[in-house]
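Just the one chain here, laid out as C-alpha coordinates, in the form predicted on its own.
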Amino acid sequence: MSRTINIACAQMGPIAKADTRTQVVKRQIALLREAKARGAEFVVFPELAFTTFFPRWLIDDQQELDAYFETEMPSLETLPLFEEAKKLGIGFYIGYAELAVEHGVTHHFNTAIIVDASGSVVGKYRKIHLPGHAEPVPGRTAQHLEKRYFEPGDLGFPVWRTLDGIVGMCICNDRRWPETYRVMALQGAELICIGYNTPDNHTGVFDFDQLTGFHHQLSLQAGAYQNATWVAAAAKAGCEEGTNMIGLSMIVAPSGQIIAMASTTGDELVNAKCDLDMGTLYKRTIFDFARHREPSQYGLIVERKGVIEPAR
(Lines of atoms letter the chains of each structure in order from A and count residues from 1; the text may use other names and numbers.)
(Lines give C-alpha, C1' and ligand atoms only; values in the text may rest on other atoms or scores of the structure.)
Protein backbone atom coordinates (compact mmCIF):
# COMPACT_ATOMS: atom_id res chain seq x y z
CA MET A 1 0.00 0.00 0.00
CA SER A 2 1.43 3.36 -1.07
CA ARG A 3 2.28 5.95 1.56
CA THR A 4 2.57 8.82 -0.90
CA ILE A 5 1.57 12.15 0.63
CA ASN A 6 1.06 15.38 -1.31
CA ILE A 7 2.98 17.90 0.81
CA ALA A 8 3.05 21.67 0.27
CA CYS A 9 5.30 24.45 1.58
CA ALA A 10 3.41 27.72 2.00
CA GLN A 11 6.06 30.40 1.74
CA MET A 12 4.98 33.81 2.95
CA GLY A 13 6.20 37.18 1.82
CA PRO A 14 6.89 40.04 4.23
CA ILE A 15 4.63 40.75 7.19
CA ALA A 16 4.72 44.41 8.20
CA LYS A 17 4.85 45.52 11.80
CA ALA A 18 1.42 47.12 11.38
CA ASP A 19 -0.21 44.01 9.89
CA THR A 20 -2.80 42.38 12.14
CA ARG A 21 -3.06 38.66 12.72
CA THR A 22 -6.44 38.77 11.00
CA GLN A 23 -4.80 40.12 7.84
CA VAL A 24 -2.05 37.52 8.00
CA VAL A 25 -4.47 34.62 8.54
CA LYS A 26 -6.42 35.65 5.42
CA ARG A 27 -3.20 35.20 3.41
CA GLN A 28 -2.60 31.83 5.02
CA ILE A 29 -6.14 30.69 4.23
CA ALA A 30 -5.61 31.66 0.58
CA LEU A 31 -2.51 29.46 0.54
CA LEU A 32 -4.46 26.62 2.16
CA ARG A 33 -7.11 26.84 -0.53
CA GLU A 34 -4.48 26.79 -3.26
CA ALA A 35 -2.93 23.75 -1.58
CA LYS A 36 -6.30 22.00 -1.60
CA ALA A 37 -6.75 22.80 -5.29
CA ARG A 38 -3.40 21.12 -5.96
CA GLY A 39 -4.37 18.04 -4.01
CA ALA A 40 -2.12 18.73 -1.02
CA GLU A 41 -2.85 16.90 2.21
CA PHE A 42 -0.41 18.73 4.49
CA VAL A 43 0.98 22.29 4.44
CA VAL A 44 4.14 23.64 6.08
CA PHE A 45 3.98 27.32 7.09
CA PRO A 46 6.95 29.44 8.28
CA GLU A 47 8.42 30.18 11.69
CA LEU A 48 6.73 33.06 13.59
CA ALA A 49 4.10 32.98 10.89
CA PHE A 50 1.55 35.37 12.40
CA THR A 51 3.74 38.44 12.94
CA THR A 52 6.72 40.29 11.59
CA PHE A 53 10.13 38.98 12.73
CA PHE A 54 10.28 41.12 15.86
CA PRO A 55 13.73 39.97 17.17
CA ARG A 56 15.26 42.42 14.70
CA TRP A 57 14.42 45.22 17.15
CA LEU A 58 15.44 46.02 20.72
CA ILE A 59 12.13 46.12 22.60
CA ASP A 60 12.40 47.15 26.25
CA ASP A 61 8.70 47.47 26.95
CA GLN A 62 7.51 44.03 28.11
CA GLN A 63 3.89 44.74 27.20
CA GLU A 64 4.90 45.70 23.65
CA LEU A 65 7.05 42.58 23.39
CA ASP A 66 4.39 40.23 24.74
CA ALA A 67 1.94 41.50 22.12
CA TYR A 68 3.91 39.42 19.58
CA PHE A 69 3.34 36.24 21.63
CA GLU A 70 0.38 33.86 21.68
CA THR A 71 -1.08 32.82 25.03
CA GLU A 72 -3.28 30.19 23.38
CA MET A 73 -3.31 28.40 20.07
CA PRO A 74 -5.66 28.75 18.39
CA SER A 75 -6.72 32.19 19.57
CA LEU A 76 -9.77 34.08 18.38
CA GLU A 77 -7.67 35.69 15.63
CA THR A 78 -5.95 32.50 14.48
CA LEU A 79 -8.94 30.16 14.82
CA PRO A 80 -10.16 30.80 11.24
CA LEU A 81 -7.01 29.10 9.92
CA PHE A 82 -7.74 25.97 11.94
CA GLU A 83 -11.40 26.00 10.91
CA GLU A 84 -10.55 26.38 7.22
CA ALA A 85 -7.98 23.58 7.38
CA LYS A 86 -10.54 21.29 9.02
CA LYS A 87 -13.12 22.24 6.39
CA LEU A 88 -10.63 21.46 3.61
CA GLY A 89 -9.36 18.29 5.30
CA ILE A 90 -5.74 19.49 5.34
CA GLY A 91 -3.21 19.23 8.15
CA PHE A 92 -0.47 21.80 8.71
CA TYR A 93 2.67 22.83 10.56
CA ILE A 94 2.99 26.43 11.76
CA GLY A 95 5.34 28.45 13.94
CA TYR A 96 4.54 31.20 16.44
CA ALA A 97 5.88 32.97 19.53
CA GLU A 98 4.48 31.22 22.61
CA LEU A 99 3.92 32.80 26.03
CA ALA A 100 3.36 29.92 28.43
CA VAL A 101 2.69 30.01 32.17
CA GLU A 102 3.76 26.68 33.63
CA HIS A 103 3.85 25.90 37.35
CA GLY A 104 3.40 29.61 38.05
CA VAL A 105 6.39 30.64 35.91
CA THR A 106 6.10 32.65 32.69
CA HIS A 107 8.10 31.37 29.72
CA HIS A 108 8.70 32.68 26.20
CA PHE A 109 9.38 30.10 23.47
CA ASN A 110 9.76 30.04 19.70
CA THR A 111 7.25 27.28 19.02
CA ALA A 112 5.77 25.17 16.23
CA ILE A 113 2.87 22.75 16.16
CA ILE A 114 1.53 20.04 13.88
CA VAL A 115 -2.23 20.08 13.31
CA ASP A 116 -3.98 17.14 11.66
CA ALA A 117 -6.80 17.21 9.13
CA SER A 118 -9.40 17.16 11.91
CA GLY A 119 -8.06 20.45 13.31
CA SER A 120 -6.47 18.79 16.35
CA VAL A 121 -2.98 19.64 17.56
CA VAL A 122 -0.89 16.48 17.20
CA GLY A 123 2.39 17.75 18.61
CA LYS A 124 4.35 20.76 19.81
CA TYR A 125 8.04 21.65 19.46
CA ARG A 126 9.99 24.51 21.02
CA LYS A 127 13.07 25.82 19.21
CA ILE A 128 16.30 24.62 20.79
CA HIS A 129 19.13 26.22 18.78
CA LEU A 130 18.54 29.94 19.31
CA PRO A 131 20.76 32.12 17.08
CA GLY A 132 21.83 35.71 17.53
CA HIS A 133 22.55 37.61 20.73
CA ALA A 134 21.06 38.52 24.09
CA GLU A 135 22.36 42.09 23.82
CA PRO A 136 22.26 44.42 20.81
CA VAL A 137 25.33 44.49 18.59
CA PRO A 138 26.65 48.06 18.21
CA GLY A 139 26.47 49.46 14.70
CA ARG A 140 23.85 47.02 13.42
CA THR A 141 20.71 48.56 11.94
CA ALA A 142 18.86 45.26 12.32
CA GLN A 143 19.52 43.07 15.33
CA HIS A 144 18.99 39.35 15.89
CA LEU A 145 17.88 39.13 19.51
CA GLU A 146 16.35 35.67 19.76
CA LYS A 147 18.56 34.84 22.72
CA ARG A 148 17.08 37.87 24.49
CA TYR A 149 13.42 37.14 23.83
CA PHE A 150 13.23 33.33 23.90
CA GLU A 151 14.32 30.48 26.13
CA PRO A 152 15.83 27.35 24.56
CA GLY A 153 13.15 24.75 23.97
CA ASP A 154 12.52 22.20 26.69
CA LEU A 155 10.64 19.47 24.79
CA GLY A 156 13.56 17.82 22.99
CA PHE A 157 13.12 16.57 19.42
CA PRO A 158 10.09 14.27 19.57
CA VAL A 159 8.33 12.68 16.60
CA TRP A 160 4.68 11.77 16.10
CA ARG A 161 2.70 9.18 14.17
CA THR A 162 0.60 11.17 11.71
CA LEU A 163 0.11 11.36 7.92
CA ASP A 164 0.41 7.57 7.92
CA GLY A 165 4.06 7.98 8.88
CA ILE A 166 6.46 9.31 11.49
CA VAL A 167 6.82 13.10 11.47
CA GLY A 168 9.16 15.43 13.36
CA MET A 169 9.73 19.15 13.33
CA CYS A 170 12.26 21.84 14.10
CA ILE A 171 12.60 25.57 13.53
CA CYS A 172 14.97 27.72 11.45
CA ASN A 173 18.48 27.62 12.96
CA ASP A 174 17.88 24.05 14.15
CA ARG A 175 18.27 22.98 10.52
CA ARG A 176 21.97 23.86 10.54
CA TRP A 177 22.81 21.42 13.35
CA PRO A 178 23.25 17.74 12.42
CA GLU A 179 22.14 16.61 15.86
CA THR A 180 18.64 17.94 15.09
CA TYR A 181 18.00 15.50 12.27
CA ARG A 182 19.85 12.56 13.81
CA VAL A 183 17.87 12.58 17.06
CA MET A 184 14.62 12.45 15.09
CA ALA A 185 16.02 9.88 12.64
CA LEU A 186 16.87 7.62 15.58
CA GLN A 187 13.14 7.64 16.33
CA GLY A 188 12.28 6.66 12.76
CA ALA A 189 11.44 10.11 11.31
CA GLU A 190 10.23 9.93 7.71
CA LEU A 191 9.32 13.61 7.32
CA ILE A 192 10.80 16.63 9.09
CA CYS A 193 8.96 19.97 8.85
CA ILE A 194 10.86 23.24 9.19
CA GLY A 195 9.73 26.86 9.24
CA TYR A 196 12.25 29.68 9.07
CA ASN A 197 12.88 33.45 8.90
CA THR A 198 16.44 33.84 7.58
CA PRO A 199 17.96 37.28 6.91
CA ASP A 200 20.82 37.65 4.46
CA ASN A 201 22.88 39.83 6.82
CA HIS A 202 23.68 37.49 9.71
CA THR A 203 27.24 38.71 10.20
CA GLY A 204 27.63 41.92 8.21
CA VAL A 205 30.51 40.24 6.35
CA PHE A 206 29.50 40.11 2.68
CA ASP A 207 31.66 37.13 1.72
CA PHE A 208 29.84 35.08 4.36
CA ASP A 209 26.35 36.50 4.09
CA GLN A 210 26.13 36.16 0.31
CA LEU A 211 26.29 32.39 0.82
CA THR A 212 23.18 32.32 3.04
CA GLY A 213 20.99 30.67 0.41
CA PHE A 214 23.66 28.07 -0.37
CA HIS A 215 24.14 27.23 3.32
CA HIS A 216 20.38 26.88 3.71
CA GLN A 217 20.15 24.39 0.83
CA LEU A 218 23.25 22.54 1.98
CA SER A 219 21.83 22.03 5.48
CA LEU A 220 18.48 20.73 4.25
CA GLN A 221 19.95 18.40 1.64
CA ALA A 222 22.56 16.98 4.02
CA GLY A 223 19.98 16.53 6.78
CA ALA A 224 17.61 14.70 4.46
CA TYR A 225 20.22 12.43 2.87
CA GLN A 226 22.23 11.55 5.98
CA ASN A 227 19.06 10.63 7.84
CA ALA A 228 17.03 9.10 5.00
CA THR A 229 14.08 11.41 5.55
CA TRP A 230 11.94 13.87 3.64
CA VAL A 231 12.43 17.50 4.63
CA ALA A 232 9.85 20.22 3.93
CA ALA A 233 10.95 23.78 4.74
CA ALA A 234 8.89 26.98 4.43
CA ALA A 235 10.24 30.53 4.58
CA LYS A 236 9.00 33.93 5.56
CA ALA A 237 10.77 35.86 2.84
CA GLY A 238 11.28 39.17 1.06
CA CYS A 239 12.13 42.65 2.30
CA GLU A 240 10.38 42.83 5.67
CA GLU A 241 10.69 46.14 7.55
CA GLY A 242 13.96 46.89 5.75
CA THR A 243 15.52 43.44 6.22
CA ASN A 244 15.98 41.09 3.28
CA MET A 245 15.07 37.50 4.08
CA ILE A 246 15.75 34.55 1.81
CA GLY A 247 12.99 32.47 0.24
CA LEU A 248 14.05 29.12 -1.23
CA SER A 249 11.27 27.19 0.45
CA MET A 250 11.77 23.62 -0.64
CA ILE A 251 10.96 19.95 -0.35
CA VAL A 252 13.96 17.61 -0.24
CA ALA A 253 13.82 13.85 -0.75
CA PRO A 254 15.70 11.23 1.32
CA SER A 255 18.12 11.08 -1.62
CA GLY A 256 19.12 14.67 -0.91
CA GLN A 257 17.54 15.83 -4.16
CA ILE A 258 15.46 19.01 -4.21
CA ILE A 259 12.01 17.99 -5.49
CA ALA A 260 10.29 21.39 -5.37
CA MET A 261 11.53 24.92 -4.63
CA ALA A 262 10.00 28.40 -4.51
CA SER A 263 11.14 30.85 -7.19
CA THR A 264 9.99 34.10 -5.55
CA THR A 265 10.25 35.81 -2.16
CA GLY A 266 6.52 36.40 -1.82
CA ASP A 267 3.50 34.32 -0.91
CA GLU A 268 4.06 31.17 -2.95
CA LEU A 269 3.00 27.55 -2.69
CA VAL A 270 5.17 24.66 -3.83
CA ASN A 271 4.14 21.04 -3.50
CA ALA A 272 5.24 17.52 -4.34
CA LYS A 273 4.02 13.96 -3.99
CA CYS A 274 6.30 12.40 -1.38
CA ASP A 275 6.57 8.63 -1.00
CA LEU A 276 7.33 8.10 2.68
CA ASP A 277 8.77 4.68 1.83
CA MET A 278 11.50 6.25 -0.31
CA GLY A 279 13.86 6.44 2.66
CA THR A 280 13.59 2.70 3.32
CA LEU A 281 16.35 1.73 0.89
CA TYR A 282 18.75 4.19 2.49
CA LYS A 283 17.82 2.96 5.98
CA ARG A 284 18.53 -0.62 4.95
CA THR A 285 21.85 0.10 3.25
CA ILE A 286 24.28 2.99 3.73
CA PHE A 287 22.37 4.53 6.65
CA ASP A 288 21.40 1.32 8.46
CA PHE A 289 22.00 2.86 11.88
CA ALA A 290 21.81 -0.39 13.86
CA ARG A 291 24.41 -2.03 11.63
CA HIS A 292 26.84 0.84 11.04
CA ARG A 293 26.69 3.40 13.86
CA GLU A 294 29.27 3.30 16.68
CA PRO A 295 27.74 5.36 19.52
CA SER A 296 30.48 4.39 21.97
CA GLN A 297 32.85 6.56 19.93
CA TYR A 298 30.61 9.65 19.85
CA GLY A 299 30.76 10.61 23.52
CA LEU A 300 32.16 14.11 22.95
CA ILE A 301 29.01 15.11 21.10
CA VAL A 302 26.99 15.12 24.32
CA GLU A 303 29.74 15.49 26.90
CA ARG A 304 31.27 18.69 25.55
CA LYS A 305 29.46 21.87 24.49
CA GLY A 306 32.33 24.02 23.22
CA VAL A 307 35.67 23.35 21.57
CA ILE A 308 38.67 22.27 23.66
CA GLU A 309 41.78 22.02 21.55
CA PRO A 310 44.49 19.40 22.20
CA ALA A 311 47.49 20.48 24.24
CA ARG A 312 50.43 21.91 22.27
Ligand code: CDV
Second form
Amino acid sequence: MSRTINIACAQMGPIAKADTRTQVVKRQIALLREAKARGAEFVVFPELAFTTFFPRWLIDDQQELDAYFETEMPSLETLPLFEEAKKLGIGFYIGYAELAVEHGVTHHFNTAIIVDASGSVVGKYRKIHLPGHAEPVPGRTAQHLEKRYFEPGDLGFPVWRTLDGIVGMCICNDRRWPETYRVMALQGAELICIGYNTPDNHTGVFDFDQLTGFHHQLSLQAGAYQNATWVAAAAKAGCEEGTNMIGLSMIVAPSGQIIAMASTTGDELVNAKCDLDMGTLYKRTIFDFARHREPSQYGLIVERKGVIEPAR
Ligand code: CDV
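Given the form predicted on its own above, produce the structure of the same protein in the form predicted in complex with this ligand.
In what comes next, the whole complex appears, and the chain from above leads the way.
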Protein backbone atom coordinates (compact mmCIF):
# COMPACT_ATOMS: atom_id res chain seq x y z
CA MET A 1 0.00 0.00 0.00
CA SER A 2 1.27 3.46 -0.90
CA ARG A 3 2.53 5.68 1.88
CA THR A 4 2.33 8.86 -0.17
CA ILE A 5 1.52 11.88 2.01
CA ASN A 6 0.66 15.31 0.74
CA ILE A 7 2.89 17.56 2.86
CA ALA A 8 2.81 21.37 2.93
CA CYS A 9 5.22 23.98 4.26
CA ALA A 10 3.36 27.07 5.48
CA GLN A 11 5.92 29.82 5.15
CA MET A 12 4.97 32.93 7.09
CA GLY A 13 5.90 36.48 6.23
CA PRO A 14 7.05 38.85 8.96
CA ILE A 15 5.29 39.14 12.32
CA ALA A 16 5.54 42.63 13.79
CA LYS A 17 6.28 43.23 17.46
CA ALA A 18 2.79 44.69 17.88
CA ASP A 19 0.96 41.78 16.21
CA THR A 20 -1.18 39.75 18.59
CA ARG A 21 -1.28 35.97 18.65
CA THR A 22 -4.91 36.18 17.56
CA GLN A 23 -3.88 38.05 14.39
CA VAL A 24 -1.08 35.56 13.71
CA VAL A 25 -3.34 32.53 14.24
CA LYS A 26 -5.78 33.98 11.67
CA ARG A 27 -2.98 33.95 9.10
CA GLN A 28 -2.06 30.39 10.07
CA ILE A 29 -5.69 29.31 9.68
CA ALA A 30 -5.80 30.83 6.18
CA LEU A 31 -2.71 28.78 5.31
CA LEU A 32 -4.31 25.65 6.78
CA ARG A 33 -7.41 26.17 4.62
CA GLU A 34 -5.29 26.59 1.52
CA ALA A 35 -3.44 23.41 2.49
CA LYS A 36 -6.76 21.59 2.72
CA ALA A 37 -7.81 22.91 -0.70
CA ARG A 38 -4.59 21.47 -2.12
CA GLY A 39 -5.17 18.11 -0.49
CA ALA A 40 -2.41 18.44 2.11
CA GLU A 41 -2.57 16.14 5.14
CA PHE A 42 0.26 17.67 7.15
CA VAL A 43 1.52 21.26 7.42
CA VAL A 44 4.89 22.49 8.69
CA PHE A 45 4.83 25.97 10.26
CA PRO A 46 7.94 28.04 11.22
CA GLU A 47 10.05 28.28 14.37
CA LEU A 48 8.63 30.64 17.07
CA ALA A 49 5.58 30.95 14.85
CA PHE A 50 3.28 32.99 17.10
CA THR A 51 5.41 36.10 17.69
CA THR A 52 8.06 38.26 16.17
CA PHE A 53 11.61 36.85 16.39
CA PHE A 54 12.27 38.44 19.80
CA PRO A 55 15.88 37.20 20.32
CA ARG A 56 16.96 40.08 18.11
CA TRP A 57 16.46 42.48 21.06
CA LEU A 58 18.05 42.76 24.49
CA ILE A 59 15.09 42.50 26.86
CA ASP A 60 16.06 42.89 30.52
CA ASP A 61 12.57 42.99 31.94
CA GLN A 62 11.63 39.35 32.68
CA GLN A 63 7.91 40.06 32.48
CA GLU A 64 8.28 41.65 29.04
CA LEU A 65 10.39 38.70 27.90
CA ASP A 66 8.06 36.07 29.31
CA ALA A 67 5.18 37.61 27.35
CA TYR A 68 6.74 36.04 24.24
CA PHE A 69 6.56 32.59 25.87
CA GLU A 70 3.68 30.12 26.07
CA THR A 71 2.89 28.57 29.43
CA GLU A 72 0.41 26.18 27.82
CA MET A 73 -0.10 24.85 24.32
CA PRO A 74 -2.72 25.34 23.13
CA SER A 75 -3.63 28.49 25.04
CA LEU A 76 -6.85 30.43 24.67
CA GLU A 77 -5.32 32.46 21.82
CA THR A 78 -3.68 29.54 19.98
CA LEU A 79 -6.56 27.09 20.41
CA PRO A 80 -8.37 28.20 17.19
CA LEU A 81 -5.43 26.86 15.15
CA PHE A 82 -5.73 23.45 16.81
CA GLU A 83 -9.52 23.45 16.37
CA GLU A 84 -9.34 24.38 12.70
CA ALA A 85 -6.67 21.77 11.97
CA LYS A 86 -8.78 19.11 13.68
CA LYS A 87 -11.87 20.22 11.74
CA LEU A 88 -9.92 20.00 8.47
CA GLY A 89 -8.30 16.70 9.46
CA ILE A 90 -4.78 18.09 9.05
CA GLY A 91 -1.79 17.40 11.29
CA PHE A 92 0.91 20.00 11.82
CA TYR A 93 4.33 20.93 13.19
CA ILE A 94 4.70 24.32 14.86
CA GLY A 95 7.37 26.12 16.86
CA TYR A 96 6.88 28.34 19.92
CA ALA A 97 8.73 29.72 22.92
CA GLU A 98 7.96 27.44 25.87
CA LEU A 99 7.99 28.47 29.53
CA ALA A 100 7.87 25.26 31.53
CA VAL A 101 7.89 24.78 35.28
CA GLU A 102 9.21 21.30 36.00
CA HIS A 103 9.88 20.01 39.54
CA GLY A 104 9.55 23.58 40.78
CA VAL A 105 12.18 24.94 38.36
CA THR A 106 11.34 27.44 35.59
CA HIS A 107 12.74 26.68 32.13
CA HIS A 108 12.71 28.56 28.83
CA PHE A 109 12.96 26.46 25.69
CA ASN A 110 12.69 27.03 21.95
CA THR A 111 10.19 24.26 21.28
CA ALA A 112 8.26 22.55 18.49
CA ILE A 113 5.44 20.04 18.56
CA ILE A 114 3.80 17.65 16.14
CA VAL A 115 0.01 17.51 16.33
CA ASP A 116 -1.85 14.76 14.49
CA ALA A 117 -5.03 15.07 12.45
CA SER A 118 -7.16 14.25 15.50
CA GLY A 119 -5.69 17.23 17.37
CA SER A 120 -3.49 15.20 19.73
CA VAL A 121 0.06 16.31 20.46
CA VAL A 122 2.18 13.41 19.20
CA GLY A 123 5.59 14.72 20.16
CA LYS A 124 7.58 17.60 21.54
CA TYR A 125 11.14 18.70 20.70
CA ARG A 126 13.25 21.38 22.38
CA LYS A 127 15.90 23.08 20.24
CA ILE A 128 19.36 21.76 21.01
CA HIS A 129 21.71 23.91 18.89
CA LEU A 130 21.18 27.49 20.06
CA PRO A 131 22.97 30.06 17.87
CA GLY A 132 24.01 33.58 18.72
CA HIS A 133 25.18 34.98 22.02
CA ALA A 134 24.27 35.26 25.70
CA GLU A 135 25.45 38.88 25.78
CA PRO A 136 24.62 41.55 23.20
CA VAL A 137 27.31 42.17 20.61
CA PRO A 138 28.29 45.87 20.65
CA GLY A 139 27.45 47.77 17.49
CA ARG A 140 24.83 45.39 16.16
CA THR A 141 21.40 46.85 15.46
CA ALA A 142 19.79 43.39 15.57
CA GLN A 143 21.14 40.93 18.11
CA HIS A 144 20.78 37.15 18.18
CA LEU A 145 20.32 36.33 21.86
CA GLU A 146 19.02 32.78 21.76
CA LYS A 147 21.79 31.69 24.13
CA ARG A 148 20.51 34.25 26.64
CA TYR A 149 16.81 33.49 26.44
CA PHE A 150 16.72 29.70 26.01
CA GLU A 151 18.44 26.73 27.52
CA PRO A 152 19.52 23.88 25.25
CA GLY A 153 16.82 21.29 24.71
CA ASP A 154 16.78 18.31 27.03
CA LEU A 155 14.69 15.84 25.06
CA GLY A 156 17.26 14.59 22.53
CA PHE A 157 16.15 13.96 18.94
CA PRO A 158 13.28 11.47 19.23
CA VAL A 159 11.12 10.28 16.33
CA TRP A 160 7.46 9.27 16.41
CA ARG A 161 5.24 6.88 14.51
CA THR A 162 2.66 9.13 12.88
CA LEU A 163 1.44 9.90 9.32
CA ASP A 164 1.82 6.18 8.64
CA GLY A 165 5.58 6.69 8.89
CA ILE A 166 8.43 7.64 11.23
CA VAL A 167 8.66 11.39 11.75
CA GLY A 168 11.21 13.52 13.57
CA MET A 169 11.77 17.23 13.99
CA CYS A 170 14.33 19.88 14.77
CA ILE A 171 14.45 23.67 14.78
CA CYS A 172 16.33 26.16 12.61
CA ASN A 173 20.05 26.09 13.48
CA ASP A 174 19.81 22.35 14.19
CA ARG A 175 19.48 21.85 10.41
CA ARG A 176 23.10 22.84 9.86
CA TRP A 177 24.48 20.04 12.05
CA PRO A 178 24.87 16.55 10.56
CA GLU A 179 24.43 14.98 14.00
CA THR A 180 20.83 16.22 14.09
CA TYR A 181 19.74 14.22 11.05
CA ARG A 182 21.89 11.18 11.82
CA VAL A 183 20.49 10.66 15.31
CA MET A 184 16.97 10.66 13.84
CA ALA A 185 17.99 8.55 10.83
CA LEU A 186 19.40 5.93 13.21
CA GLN A 187 15.83 5.62 14.53
CA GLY A 188 14.45 5.19 11.01
CA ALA A 189 13.26 8.76 10.33
CA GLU A 190 11.40 9.06 7.03
CA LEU A 191 10.38 12.70 7.38
CA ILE A 192 12.12 15.48 9.32
CA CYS A 193 10.17 18.71 9.93
CA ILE A 194 12.00 21.99 10.46
CA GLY A 195 10.87 25.54 11.21
CA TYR A 196 13.32 28.43 10.96
CA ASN A 197 14.01 32.18 11.27
CA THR A 198 17.20 32.98 9.36
CA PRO A 199 18.33 36.60 9.12
CA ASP A 200 20.33 37.28 5.96
CA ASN A 201 22.98 39.26 7.87
CA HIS A 202 23.68 36.97 10.80
CA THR A 203 27.49 37.08 10.68
CA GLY A 204 27.89 40.67 9.49
CA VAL A 205 30.51 39.45 6.96
CA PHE A 206 29.15 40.00 3.47
CA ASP A 207 31.15 37.20 1.81
CA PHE A 208 29.43 34.79 4.20
CA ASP A 209 26.02 36.43 4.50
CA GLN A 210 25.46 36.57 0.73
CA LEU A 211 25.47 32.76 0.80
CA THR A 212 22.81 32.42 3.53
CA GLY A 213 20.23 30.99 1.11
CA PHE A 214 22.76 28.60 -0.41
CA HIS A 215 23.93 27.33 3.00
CA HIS A 216 20.31 26.74 3.99
CA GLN A 217 19.64 24.69 0.85
CA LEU A 218 22.94 22.85 1.13
CA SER A 219 22.17 21.79 4.71
CA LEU A 220 18.67 20.54 3.90
CA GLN A 221 19.68 18.71 0.74
CA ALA A 222 22.71 17.06 2.37
CA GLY A 223 20.67 16.16 5.46
CA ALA A 224 17.95 14.54 3.37
CA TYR A 225 20.24 12.63 1.00
CA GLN A 226 22.83 11.43 3.53
CA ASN A 227 20.08 10.15 5.78
CA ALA A 228 17.62 8.89 3.15
CA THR A 229 14.77 10.97 4.55
CA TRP A 230 12.28 13.57 3.41
CA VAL A 231 12.86 17.05 4.84
CA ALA A 232 10.11 19.70 5.02
CA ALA A 233 11.27 23.15 6.17
CA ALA A 234 9.19 26.29 6.71
CA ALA A 235 10.55 29.81 7.16
CA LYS A 236 9.38 32.91 8.87
CA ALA A 237 10.59 35.25 6.18
CA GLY A 238 10.67 38.78 4.86
CA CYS A 239 11.56 42.08 6.46
CA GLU A 240 10.58 41.71 10.12
CA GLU A 241 11.15 44.76 12.29
CA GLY A 242 13.97 45.91 9.99
CA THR A 243 15.70 42.53 9.63
CA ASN A 244 15.50 40.59 6.36
CA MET A 245 14.97 36.88 6.81
CA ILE A 246 15.29 34.34 4.04
CA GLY A 247 12.31 32.47 2.62
CA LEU A 248 13.18 29.39 0.53
CA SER A 249 10.81 27.13 2.46
CA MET A 250 11.16 23.78 0.79
CA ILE A 251 10.50 20.09 0.63
CA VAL A 252 13.51 17.90 -0.15
CA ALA A 253 13.29 14.25 -1.18
CA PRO A 254 15.56 11.46 0.11
CA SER A 255 17.38 11.81 -3.22
CA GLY A 256 18.46 15.28 -2.13
CA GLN A 257 16.30 16.86 -4.83
CA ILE A 258 14.19 19.92 -4.03
CA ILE A 259 10.60 18.98 -4.85
CA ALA A 260 8.86 22.24 -3.88
CA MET A 261 10.15 25.67 -2.91
CA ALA A 262 8.62 29.01 -1.95
CA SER A 263 9.21 31.87 -4.35
CA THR A 264 8.26 34.79 -2.09
CA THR A 265 9.14 35.96 1.43
CA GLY A 266 5.53 36.32 2.53
CA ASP A 267 2.80 33.96 3.69
CA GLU A 268 3.05 31.21 1.09
CA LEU A 269 2.13 27.57 0.99
CA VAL A 270 4.17 25.00 -0.92
CA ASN A 271 3.21 21.36 -1.04
CA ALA A 272 4.20 18.07 -2.59
CA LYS A 273 3.14 14.45 -2.61
CA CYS A 274 5.85 12.64 -0.69
CA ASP A 275 6.22 8.88 -0.93
CA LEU A 276 7.61 7.86 2.46
CA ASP A 277 8.89 4.64 0.87
CA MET A 278 11.20 6.61 -1.42
CA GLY A 279 14.02 6.51 1.14
CA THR A 280 13.99 2.70 1.17
CA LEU A 281 16.12 2.45 -1.97
CA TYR A 282 18.81 4.58 -0.34
CA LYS A 283 18.46 2.78 3.00
CA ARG A 284 19.05 -0.57 1.26
CA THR A 285 22.00 0.52 -0.87
CA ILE A 286 24.43 3.38 -0.41
CA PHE A 287 23.13 4.31 3.08
CA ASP A 288 22.43 0.86 4.49
CA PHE A 289 23.66 1.93 7.92
CA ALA A 290 23.79 -1.59 9.39
CA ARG A 291 26.10 -2.77 6.58
CA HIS A 292 28.27 0.26 6.00
CA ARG A 293 28.59 2.41 9.11
CA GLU A 294 31.65 1.93 11.36
CA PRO A 295 30.66 3.48 14.71
CA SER A 296 33.74 2.12 16.48
CA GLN A 297 35.73 4.66 14.46
CA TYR A 298 33.45 7.63 15.22
CA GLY A 299 34.16 7.99 18.95
CA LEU A 300 35.34 11.61 18.75
CA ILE A 301 31.91 12.70 17.54
CA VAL A 302 30.47 12.24 21.02
CA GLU A 303 33.64 12.47 23.12
CA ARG A 304 34.87 15.84 21.89
CA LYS A 305 32.90 19.10 21.68
CA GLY A 306 35.37 21.54 20.12
CA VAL A 307 38.36 21.14 17.85
CA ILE A 308 41.68 20.02 19.34
CA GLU A 309 44.36 20.16 16.67
CA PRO A 310 47.27 17.70 16.63
CA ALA A 311 50.45 18.88 18.36
CA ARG A 312 52.95 20.53 16.01
N1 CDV B 1 16.85 30.89 14.49
C2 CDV B 1 18.06 30.41 14.14
O3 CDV B 1 18.50 29.41 14.68
N4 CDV B 1 18.76 31.12 13.21
C5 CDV B 1 20.09 30.77 12.79
C6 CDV B 1 20.88 31.97 12.32
C7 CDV B 1 21.06 32.97 13.35
C8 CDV B 1 22.24 31.55 11.84
C9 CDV B 1 20.13 29.75 11.66
O10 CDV B 1 20.91 28.81 11.77
O11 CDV B 1 19.44 29.92 10.65
